[in-house]
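Shown here is one chain on its own, the form predicted on its own, set out as structure tokens.
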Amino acid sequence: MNENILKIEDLVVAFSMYKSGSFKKENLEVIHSLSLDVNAGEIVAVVGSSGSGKSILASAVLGLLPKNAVTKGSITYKGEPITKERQKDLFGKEIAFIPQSVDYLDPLMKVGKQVKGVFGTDERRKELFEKYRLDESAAGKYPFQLSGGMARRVLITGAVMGNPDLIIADEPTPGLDLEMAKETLDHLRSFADSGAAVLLITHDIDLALNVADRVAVFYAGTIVEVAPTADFLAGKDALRHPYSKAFIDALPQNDFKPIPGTQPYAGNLPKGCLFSDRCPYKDSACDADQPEREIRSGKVRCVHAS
């Protein structure tokens, strides 16, 4: 249950495009020097604030970034990397997708024939419709006759037809009721449970506590703290990076407590660590690279942790 599934270091992703008002390119980086992993048997949940990369993330993996999207690092599947003529053979199989729009279906294909997919029977299809409460009528249905709810399922059924070792899900339960969102994150977790390894990127943290081992937290386009759940569950003063405080503090049982400023943008990115020009203990030292460090069984880029 501790074989490392997915492995990425110092993934750099940056968007070559055109300057304001210019015929010269500049590659716009989005992801900077990003560092995770996730094991068979555990959930990793990766939050933060909107615009901060997550998606980026889950598009790097799945090699479903543009044309004009220029990346650097490793990104590995069981200790290899992920190379387009592998993508064909673990894509849909092994490597599975939650996709966070239901624009995903294909709009010209009834809904049990996506379900099934290429290597889905319809004894599986059939078994997943009843787990997360379709009706078979559905089955013969257009994506434009479901409801945002039953697509959002549709879309859940379809990942897990092949009882894959990886699941990426991307933002998974938007459009559910409390108790389906529930539901699904509770599938998530008894597929890590069978020895799956499963990245949640989620806005909602108080779901993903319940059943994520370890929590990332994004800003800026990197990962500036990897924790234990049981951290975010005692409080923020359990946690290491500023950033990771400060989130916690704005949740709304905290009040929705506010720090000024806001997210730099891509092409105007502060000297050392990205979130110096909103953090109080801004020092000198912080305009120094900030590089990964192992403090109290998690990890973060902060000089001033402890």
Second form
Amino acid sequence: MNENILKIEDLVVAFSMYKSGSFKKENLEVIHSLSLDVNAGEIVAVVGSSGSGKSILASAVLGLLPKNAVTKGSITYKGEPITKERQKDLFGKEIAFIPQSVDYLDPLMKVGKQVKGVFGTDERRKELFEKYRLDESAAGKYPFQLSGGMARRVLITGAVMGNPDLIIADEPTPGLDLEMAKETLDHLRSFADSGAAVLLITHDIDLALNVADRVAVFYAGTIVEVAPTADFLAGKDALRHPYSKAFIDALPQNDFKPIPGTQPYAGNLPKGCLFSDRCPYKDSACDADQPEREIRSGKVRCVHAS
Amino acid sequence: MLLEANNISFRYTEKSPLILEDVSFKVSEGERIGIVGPSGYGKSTLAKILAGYEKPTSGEVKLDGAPLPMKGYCPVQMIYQHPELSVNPRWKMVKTLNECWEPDDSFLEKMGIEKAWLKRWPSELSGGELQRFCIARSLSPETKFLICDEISTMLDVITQSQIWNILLDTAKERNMGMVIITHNLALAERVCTKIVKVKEL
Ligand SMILES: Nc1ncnc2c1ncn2[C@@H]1O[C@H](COP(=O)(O)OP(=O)(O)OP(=O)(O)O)[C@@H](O)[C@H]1O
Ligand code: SF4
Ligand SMILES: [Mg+2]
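Starting from the form predicted on its own, produce the coordinates for the form predicted together with the partner chain.
Below is the entire complex, every chain and molecule, led by the chain shown above.
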């Protein structure tokens, strides 16, 4: 199975904002010519820096960007561009979204009704509640009466109500205990095994590695590396980009040693490689823009990667 | 200093089941106690009770033998797992940040908070960016105990280890006590001086 379900090509997203201390607007580019595809039957995990544009990417695919956002590039679903009209047909049915924020639940509507949504049935809702170990009594509650973990599971059941072909999950695991987090990812795996394409945005990298086929590493609005999951499991020597390697070192089960510095602010990006102000291997070759290169059945944006 | 919860029971309404039953828990200054275990055992509820955000149905919380102060700055601070729910959506970030104390520039830099973010609304920041504000806000020099409920699940692993290293340095420097709830066992083993499983509570 290698059917392309989601294909993102050269996506650019910018926000039009007031420049600090002035009345002039500037375009703050938060995603720079980003390409990624997700095939049927596959889970692509998206990991990386917080504030690197992972949620914005999800919003762009789902047509949920705020009004001051400007985009370029193309996003296709099953070979066709996602237009405004198509969005209405697909979203909530073929394309499911599990949002990062539990704020997404309607505070004034009982949970059961929200999960069932416009297109669902009561049987399916009950079946899903059982599968995600939500007590039937939760259906009659309002969102504020749920624990964090329950709210998370409610979001998930609502998303998969319609047996989707594409699932975009933005951090489905915070608030869940370990057992439940693993189970949730296993559910995503079984959706993929039955043919769905899954884009899994997560900071729980060790859990994601149990289920993902490929891993895309985001930094400062770009993808610095795409690698088969096996390379992540093999450890930092198998990875291509210095940022991905630094990632591995920072894990609490490894050195718990962070590299210094922070991701550059979108309004003040370094020239050339976006990681250059923190990279220990920087030299003059890094001042040029870093195009995506194929290396060992993965992709990387770094001149010195091998 | 000692923060203690004595024989705490808790239910949300008279008819709902007990979430906590006769739980006692102690944390001294300089101690960092991790609480791990499945959800549904009331970890977050206990956290809120310890921080004085929720009143127990029975039992009491004491700080050095006295009830938590009702007025002024509370020396027991809590950071939640959902930063988007713990900031006022109608305040710009600068107001939220400086509500209790005014962190200086070097502190903001250490926390990885960009100056330009101060002028934004909370909805204009990513989850992890927002969480850095919530953590910075809680670290006033008057804070003696910090209750952390899954505070780093929104952060990438590099930022997570940076922030935890800052939290640990600050805690050690000020001999602050901490209660840490997390589902990441590797993290708990790294940052806690002691780990309790919920079932043992
Ligand atoms: N409405 C907005 N206006 C301006 N900038 C925004 C807006 N929303 C998000 N941003 C910026 O866009 C960048 C990417 O944000 P995004 O939410 O996609 O990050 P993320 O990778 O999902 O991070 P996290 O892991 O913390 O959730 C951030 O720097 C954020 O500050
Ligand atoms: S291009 Fe240069 S600065 Fe960028 S990651 Fe590679 S070695 Fe480091
Ligand atoms: Mg996000």
